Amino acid sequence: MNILEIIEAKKQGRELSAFQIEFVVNGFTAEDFADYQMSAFLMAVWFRGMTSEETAYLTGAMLHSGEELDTSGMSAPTADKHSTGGVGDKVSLLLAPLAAACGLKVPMLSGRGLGHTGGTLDKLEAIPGYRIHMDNDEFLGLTEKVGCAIIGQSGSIAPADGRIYAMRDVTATVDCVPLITASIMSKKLAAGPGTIIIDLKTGSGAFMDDMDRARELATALVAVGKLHGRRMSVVFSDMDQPLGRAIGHANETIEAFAALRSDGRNSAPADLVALTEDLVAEMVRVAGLESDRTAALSRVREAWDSGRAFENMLSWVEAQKGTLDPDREDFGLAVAPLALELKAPRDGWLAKINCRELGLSLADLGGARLQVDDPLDLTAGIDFLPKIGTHINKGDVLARLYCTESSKASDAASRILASLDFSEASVPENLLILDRYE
């Protein structure tokens, strides 16, 4: 066997058997054959596909190429959440000290941003002294103690999936089903979760902003997933609008955790809420603790409004060596000072947002990456006021920016205006849950 003769199977159609999927994998990490020949492999990809069992196998190779979490031993079923990525997206901050206080354990891989989404490990490294990085055994031993944890991916977990996800970066084939499926999968079923709850986002922030592509790819999870013996559900959401109010990393992060205090499901933006208690309820039931949706989140508001997920999160982020002040509003994380107030030219309904422009208006104020090494500001953000099917008045604040210098600012609130549609008829405000697959 060689790596033409299965270049030249996929190019012709043929099913890939799991040897020959192996052999490309494990060949191209350990770089036994040329990048070119593993780009013509990705390309012969993307134009023929992958049935499930391919993508199962590319999956496996993938995850077998590294390090594997046992969470056998836990006291408790474990459960992951996994979003496909939008703007103001912190669900994750919320959702797994939440999920701990309903009786789960959850260990969970997260990663950083990139071009117009912001990412999980970005916010928590806003909150002073947080540790993103420890071994699988202090990884597990606090997620076994406190409930949840929250980590950077190492380069032990799923190895393949860094080397060539890079390469489909530079082929043109990042924007594959199976592809996709096997980087998002190898690395959740690493970490060792028997419960895998999708979050699969569509719209003009979402990487996936057509339904029927997005029922594809949840199609492929489930099966992988299943596959693998994991349980799975989906939840498509709507991402043609940023989540709740914050768009940016500390200000994200204090928008989460204000959120999770006592009072605040009443308090907090209110599609925030929905998409977290909706997400929480589908791990606890999908994960056996309680048997129907409407007894899942009934657990869920009762572990939330008692303060209980609160409390959760302070232990969570103390045994990760994080700084929080539970007293102050900001929790004692820094915040640039306001730059600008984007006020709104004319009397309308809020009809459409370009939520993809909106998201990259935060790298306009050095809060977001465009490369992957590109230098962060923690502290920018933007607090952006209105929902799609809102009545604004002419002069009505539309968003606040925050940042240290006001030209970025301009930039950015030039953006911002660009990307917005308004009416002069009402308009219907967007459904948050679009549909669910299991």
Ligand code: URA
Second form
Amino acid sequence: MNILEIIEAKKQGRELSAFQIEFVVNGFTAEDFADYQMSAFLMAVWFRGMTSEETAYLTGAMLHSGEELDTSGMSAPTADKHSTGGVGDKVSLLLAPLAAACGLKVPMLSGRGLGHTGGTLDKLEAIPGYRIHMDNDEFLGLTEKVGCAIIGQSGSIAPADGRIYAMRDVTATVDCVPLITASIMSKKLAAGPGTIIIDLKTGSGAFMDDMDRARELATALVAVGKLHGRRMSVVFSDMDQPLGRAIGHANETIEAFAALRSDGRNSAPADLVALTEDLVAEMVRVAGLESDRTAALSRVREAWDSGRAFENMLSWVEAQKGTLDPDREDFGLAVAPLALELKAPRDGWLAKINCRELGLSLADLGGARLQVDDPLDLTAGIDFLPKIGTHINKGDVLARLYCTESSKASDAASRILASLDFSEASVPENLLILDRYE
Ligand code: URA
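Switching from the form predicted alone: structure of the form predicted together with uracil (URA)?
Whole complex next, starting from this chain.
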């Protein structure tokens, strides 16, 4: 067998065996063949697709290229959530301690943000002292003791994905369902959770903006997860507008932690509360702690309103050496000064947001990366106030922009304004939870 035969077989649309797929993944990771051969293979997959068996083999080969964590000794069911990413998506920061307060163990490996979507790891780095790296034993030990832990994915987790993703990025082969599935699932499976809930976002701020493609991805993710023995469920959620109000790092972390206070379900942005409790209830139900969604939701709300989720959050952050002051509204995190209040130029209903552009305006303030090694100002942020369907009067504050160099704020404000469409007639509010699949 050689790589040329495998490329030829895929080019002709033939189904590859597990052995052939392992040959490609292992050979590429070991640098046994050239980058141009891997790029030809990826392009053949892009055009010819993969069956669900091939996708499962690809995921398995990428998963086995690195370490897998063993969570079998944990004293409660383990569960995790993966979001396909969006603007203002700070759900993991609430979800992990809340799920732990419901009786689950949540070992979470997170990544960094790129472009218009943020990453949980960057948000956590806004907490002074927070340790994002530790070895696997310490990570699992903390998860068992505290109920949850969130660290950065080390190079030892699915290393083949890192190499293949970099190649996809420069060969126009990122947007390919089997390749996306193997990339997401190889990393998620490696952390060892028994239950995986996918928050699959669609809309102008998501990387899948059309529902048909989102369904195709959901089907592939669930099939691969189940083949690997995991309990799976997908929630399709709206990403035509930011989640909550805060877009940034320190400000999103503050919004998330404030929402977890015992009165948070009433005081925090309604969309952030609704999506978080839905996803945690899915974790609880699918992991088998409750038999239906209603009972799972009651368990989640009790854990939230009792203050146990908030206490868990403080224990988790302290266990990872982060310093928070729970008596302060900003928890003691550094936030850049207010540089500009963006006011509405006209009356009307907010009809549409180009959410990708809105997310990119954070980069104008220095708070997001356009390249992987761009420096990041974790204190920069935007509070974007209205939701689609809100009536706005000329002069109302649409957004507050926070940054250290106030001269950057006017570019960001122009970009935000250009991303908004107003309507003379009333516009309905967007649905948040669009569908489910399991
Ligand atoms: N997220 C991933 O981890 N991989 C992809 O290919 C796409 C989104």
